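Just one chain follows, in the form predicted alone, and it is written as structure tokens.
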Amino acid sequence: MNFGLSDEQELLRAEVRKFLGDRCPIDTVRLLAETEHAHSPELWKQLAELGWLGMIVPEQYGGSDLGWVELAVLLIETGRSLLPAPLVASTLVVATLVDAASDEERERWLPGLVDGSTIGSVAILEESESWTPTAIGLRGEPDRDGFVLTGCKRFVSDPMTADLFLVPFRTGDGEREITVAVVESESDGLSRKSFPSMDRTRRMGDVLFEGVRVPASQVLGPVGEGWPVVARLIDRGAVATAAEICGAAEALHRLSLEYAMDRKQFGRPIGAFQGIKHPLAEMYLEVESSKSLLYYAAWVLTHRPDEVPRAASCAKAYASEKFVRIGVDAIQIHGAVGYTDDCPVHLYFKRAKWARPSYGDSNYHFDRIVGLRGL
């Protein structure tokens, strides 16, 4: 395969960035995170005129029916930028719709989620924070032509906003006997709340289902036969999650060297002490190589689907790890200023925390990697 970018990518990180730069600099990025749910609904719509919410829709329902590569490269720059909008989870909803429901199902939602209008979510955690299908513990019971659910779903990405919400949950007693939903926001007995974290541009939650009654034409695919759904939708939101921190860890080295040329010390920048040069090229190094795993994964993503466990593994593993020590370096390379509101750097510190656990931190992924290779 050829890593390299083709000129239409190149030309989509170029306005991707442009855009940002000019729509969405860090002082806007700074206001958004003090609103209520650091969304811009205004924001959200012109992501959706630019295409950028349907890139892997086909384009019968909306959207521009390119690969995981070309959203690769959109969500670098999201990263990069550290836009704060729902988009990682929405773009998750979508490709689930996409893999696992029905014509009329994507009918019914995807136009909606393409076009802005609809914002979605992923509502996997419970209390045991962890992504096997036996943590799964929200029970489905059976009622008439579909289930009535009791239970509650925890750090749920933006549920203030989304309208609707991805929900896997238990009809059977079977390690895997898994079916997954689509639970409208509005819909009665449902009740959602968002706490603090440390990631002001990140906003989670828990939504508390209480009786939600859930018919079966929001059900995706058989009943009971869903954990293969939930477990493609994890490798993608690995991947997703990879591609923000790959451009956030971008930014930060960004941020570092040209601090390291400005800031001088003994009447030299401090960019020629060895101290500042060797973090900064570790940083280069690690970032480099996050990308390759990253652009890895997201190509087996659409072309070898048997290839997707390893490489969505390896590609978070790496780039969860190393984000949070480009964060450290980038802090100690700005001194004291790296810890005040002033100074970016903090701000990317935060996401490297609120990234490091999302869809499995590097422990999860490094001992999913052993267990693939049978060992």
Second form
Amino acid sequence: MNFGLSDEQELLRAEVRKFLGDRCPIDTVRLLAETEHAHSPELWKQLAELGWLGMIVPEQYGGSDLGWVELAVLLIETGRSLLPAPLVASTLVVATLVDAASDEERERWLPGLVDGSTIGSVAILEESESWTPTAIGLRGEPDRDGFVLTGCKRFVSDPMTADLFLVPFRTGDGEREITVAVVESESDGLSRKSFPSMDRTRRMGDVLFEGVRVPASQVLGPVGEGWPVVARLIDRGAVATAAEICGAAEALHRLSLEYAMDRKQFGRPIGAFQGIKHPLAEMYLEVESSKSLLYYAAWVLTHRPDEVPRAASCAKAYASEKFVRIGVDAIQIHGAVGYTDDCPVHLYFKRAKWARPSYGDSNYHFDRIVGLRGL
Amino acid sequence: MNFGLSDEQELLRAEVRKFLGDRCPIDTVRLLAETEHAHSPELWKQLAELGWLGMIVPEQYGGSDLGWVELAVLLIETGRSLLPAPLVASTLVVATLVDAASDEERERWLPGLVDGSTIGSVAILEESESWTPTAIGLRGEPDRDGFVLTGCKRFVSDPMTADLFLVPFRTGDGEREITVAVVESESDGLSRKSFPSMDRTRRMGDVLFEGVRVPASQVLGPVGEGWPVVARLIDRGAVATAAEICGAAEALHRLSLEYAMDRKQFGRPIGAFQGIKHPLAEMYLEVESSKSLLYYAAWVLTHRPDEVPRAASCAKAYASEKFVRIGVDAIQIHGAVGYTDDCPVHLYFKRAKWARPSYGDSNYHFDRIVGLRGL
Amino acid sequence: MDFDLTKEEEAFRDDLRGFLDEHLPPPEERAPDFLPKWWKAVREKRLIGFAWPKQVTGGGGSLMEQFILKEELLARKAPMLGRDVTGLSWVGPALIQFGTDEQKQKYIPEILDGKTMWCTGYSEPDVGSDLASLQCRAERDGDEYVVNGSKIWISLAHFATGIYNLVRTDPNPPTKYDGISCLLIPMDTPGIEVVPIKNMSMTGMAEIFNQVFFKDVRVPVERRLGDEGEGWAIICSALQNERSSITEVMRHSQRLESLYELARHSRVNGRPALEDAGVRRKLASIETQIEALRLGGMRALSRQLRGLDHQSQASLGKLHNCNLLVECADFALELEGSANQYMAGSEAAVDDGRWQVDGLAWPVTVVGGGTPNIQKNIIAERILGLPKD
Amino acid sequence: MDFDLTKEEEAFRDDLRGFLDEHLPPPEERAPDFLPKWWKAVREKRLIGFAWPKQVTGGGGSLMEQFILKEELLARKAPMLGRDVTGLSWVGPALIQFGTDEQKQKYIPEILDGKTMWCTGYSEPDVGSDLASLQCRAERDGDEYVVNGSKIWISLAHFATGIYNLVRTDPNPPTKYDGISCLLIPMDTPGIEVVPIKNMSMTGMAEIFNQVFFKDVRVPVERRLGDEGEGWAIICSALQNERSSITEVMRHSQRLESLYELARHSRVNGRPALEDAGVRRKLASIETQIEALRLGGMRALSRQLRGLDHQSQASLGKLHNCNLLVECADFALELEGSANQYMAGSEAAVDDGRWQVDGLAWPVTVVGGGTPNIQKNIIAERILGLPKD
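Moving on from the form predicted alone, kindly provide the form predicted together with its partner chain as a structure.
Below is the entire complex, every chain and molecule, led by the chain shown above.
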């Protein structure tokens, strides 16, 4: 048994951290956050060149054929540095294609997603913001060899930079009669919109389908049996988001710790007072626990599929709750400095509000943990 | 406007505190707690002589004709000293008789309840432990000029010392077809049982009705219209319990504060460390807030009946939650000393667990606060 | 115990209601030029500086009348009573307690008329909550002080006409609390520079904070408030008066109604939020806490009306207020789900983005008024008598 | 990262399972004379002191085997592996690290055979968590120490055959951490008196705590463990080994199952508790925290297996464990409603009163192992490097 990173994984971590420290320090994050799409095509290309966009993709499609633990190592670091890039969503598209698409479909999209020339995103949620099959109301009417989609997807990550969307839609009235397809963003009848978001390192918006044609060659798996694909995607989204949270929460703790050592009041560093010291100790426990849950969830994603639902829910529920709490404590520790634009604390605070509902908040995951017992 | 006690009320408080300090110090509480019924007939008689059993009873029945604020003053003090006596339940019987009984019924029972020769208790709850009319399943079958009761009441306070019980029972299948009667504990077919309780200053148990006859002359108000009487009783019970909680929570805070000033570690009183100081400050806020809510609820009980449900729910929900929390903090502040028998902290800790569900826990009262908005 | 109004108080309230019926339309009916008219009317009615002495053109109102006034104003969502907010909350009360007659006659009517716009110079870089460690120097030179140093976290300094500034007049005092004085400095005095600080909210409140630099700023001695070295006593008195809890309570009550409204059109796991037991209990818990804050404020007022100590209780209210602010701000953003990202101005924003403002503005209030940790220290040391750290 | 067992580990587990199938019936089938038989069997199988060296008749097992052993034992609700709990958890490990060969040969087999029953003498009245301030004196007199003073919060002292006692051998040490030594004292030495302390639980755990008084107690020098003055180092090493998190995790897991069971037959506002969203989320939150504790323990074990520092992480596990204990103990009593008052032994008690035991016993564990405040100090100072208070 080894609940630790291998030498190769440690090396990967160091490499990612160095790259992001060099190419995407916090000042670059700020600049990118103020660009129209909070996205840098050059940075994206570099990520591709380093092999990080195809980490879990088989070599035949240009990927590195690694596992979710390696992916988690990457995402912890991008979370730590608040990298503005559509990495999580695009990676989820990649992961879904790898295990749910036909050979032809993989051939068609994976190489582009891996080499960075194509960006993917995920469009599951609708107005109800519910992660259940019944919440999917987007209609797919049969049409010749495919479907015509009509409806609206909401809360889509970085919709403007995506070249293709993974879209579940309804092809029958049965609760789970869901079909999943890849829809290109340039399709006729598809329009998209992004709104200014609080966490400005990300964009979020709507994708509107007004009679969008999707040929059968873009459907993943059998028609009407797409829900398991979506359910797996949601679990992976929860783990990927939890990984980004772990890195961000650790960074926030580190910032607060350094501030507490540095800042003096009444002749002592404020970190000498139990009123500051104890919250820092609790934060540390929460960060370490988030990481334990996350690493295990990442490991089971590759090695023990049966354990995925519970492990993913534990990881996401815990991490997103604690990240929000840590954000509040970090601001209180920093005092007035914490809400200046110069201090990065507020960037993490906003990320926490983004990350909490993403792929299910703790209400969703807690309810599911009990549900998994058949209760 | 005066949100403070009048001179007379202050005098009453001083008198009660002095009496309890003299006659029922913590060592006496311990001794009484180990007697069979945790009840001292002599102490009860003294309470009667001081007029405290008939505080809210009109003078014509031997009472002092005061209001709920005075009663709250009394109960805060009995809570503070953990007085082992069936005071809350008996007072609730008295209050219900005062405004729901006929002149004959009042004549018959109030003088005895006021002079201490009769003790009352309340038997509302059944197996479901729910405070709703539908939870009342005890059947009252019409019989000559009264009813025959069959069923079981549970979680009855001090059942063995009571001479009469206030009992709501079902006289029809409509949700609110409830009738309330006074049932004497010596009635044929009535049996009762008390079980050892965690808070040993109290007893609690079951009252079993096996064909108990209750004549019409013991029914309070019109048959089948008793639910409003019960609802009022529950609100009053919530306020009375909140009053006892306020006194007990204040005592617990005081004990912890004194210990924190007295106990030295690493060369300083432990109260100098923020890890102890801050919880003590929070406790104080919670104690003071509990008192604000309680005093207001007591005042509206006498002066603004319309506001009673919301005020009673706010007072009870807040006080019972915070009392439990304060109990945990108090033990942590006291360290190992806190769980010795010599230190009274554990007595309050156990009282907190008793008081929380009594007349509705915060789940019940919070749900009701929202319900009162028609939501 | 008595929560009813006396006949006189009821008469006052009825008169006030008549006045407000005439001059204060509901928010949605207020015209763009409403504010100057409102200020003119309340000034004539002597409602600005309502509890200040009549000699300085204040209202001479009683504490209880002031309480009634605030309740009525807040129930109708009235705008602020005067334009010079800092002058009304900080400078005026300090002048009334510590100022000379000349100072009172000179500065107070200006504040009430809204001719001035004061800001306060308390915090300094690297000083934070240890306020008494301030370093901004004022050296006596004849009939003037020469001020050098800087102040930070100053709201509205870029609009201000004057700064109510704490300075060190004795560089080697016996304790750090000695040798501090209070100067009333016009902002157009040569040598003052204002630099805005960007803050996280980006919600219309951006850049309300500033750092102010003083370089050889010359201030006549008669602009000193109180005696030389009396600054700490003045500031302590002011901090205790800082916030009226009734104002906070009414704001929280309005916030609670909005939270219920938000819950009415939100969903938890796809189902209506108001059917979710967790949401219902959270709403009720917030409602209960606001009620406790309201009643706590009334207890303090009640003590004040009877001339009893009430100021030591102020920290309790502040701590309570902070806890509520943090809880409400986060709860709303939780209820909104992913839409919590959509800011004011976006068509997708929920409730016009008001919860994003709340969610990002709380640190200003919570940290600005002294962090909860500081309130806990004050409660523990001043009220409970625990030893200093 | 790898959570699978190696072939050798699987073989060890399979052999162990065979042994347990034979010797460990399920709890409800264990006869009154089961315990002595069990102890005999596990002693012969060398499972007691499983990781201790074979030279002192221990099992010589590896860390990973020990982990597997504990998981198997706890999954089957096995009773304790040996009778002398304190000897096994405290005295034995200290002897192995600091004892002379003679001491090891003399004391360790006795512990493993259950012939001794040790207790620990750490805390003193008026010392509390500031352990190093201890005052119990041992003066050298020839080949003996003469011990005077008292120790408090000693569990099982009235059954004990010996006390593992911290004493001050240098009355004027350079720092309070110096001049402390460790003595192994037979309880029947003249001058020792044991006085029980009543505690709050009254749940069968009453009076397990004692105060022990020493009056001119003479102890031969060869009963000193380690060098004179080395006591603090010995104790620090012991405290770090204090608790195996896997044991705690398995206890919590069993507690969680019982909590689900309790929720299955409880009601909230008259409706089944398991239909209440608040109850469901609380259960899931506890489940998640236990999972985090389990995985945190495995991370520490994993570091230990690789010879990396793992002890600094022990406080994290302890703090986490304390938080969980407090939360579970209270949640169960909340779920029980008014029936939470009915204690074990009463026919009305829910689940045979087990939650009352839990609800009253947590302070012993939470406070006894060093309050959460102390764990937070340790985490902040030793792991995070924050300055001392």
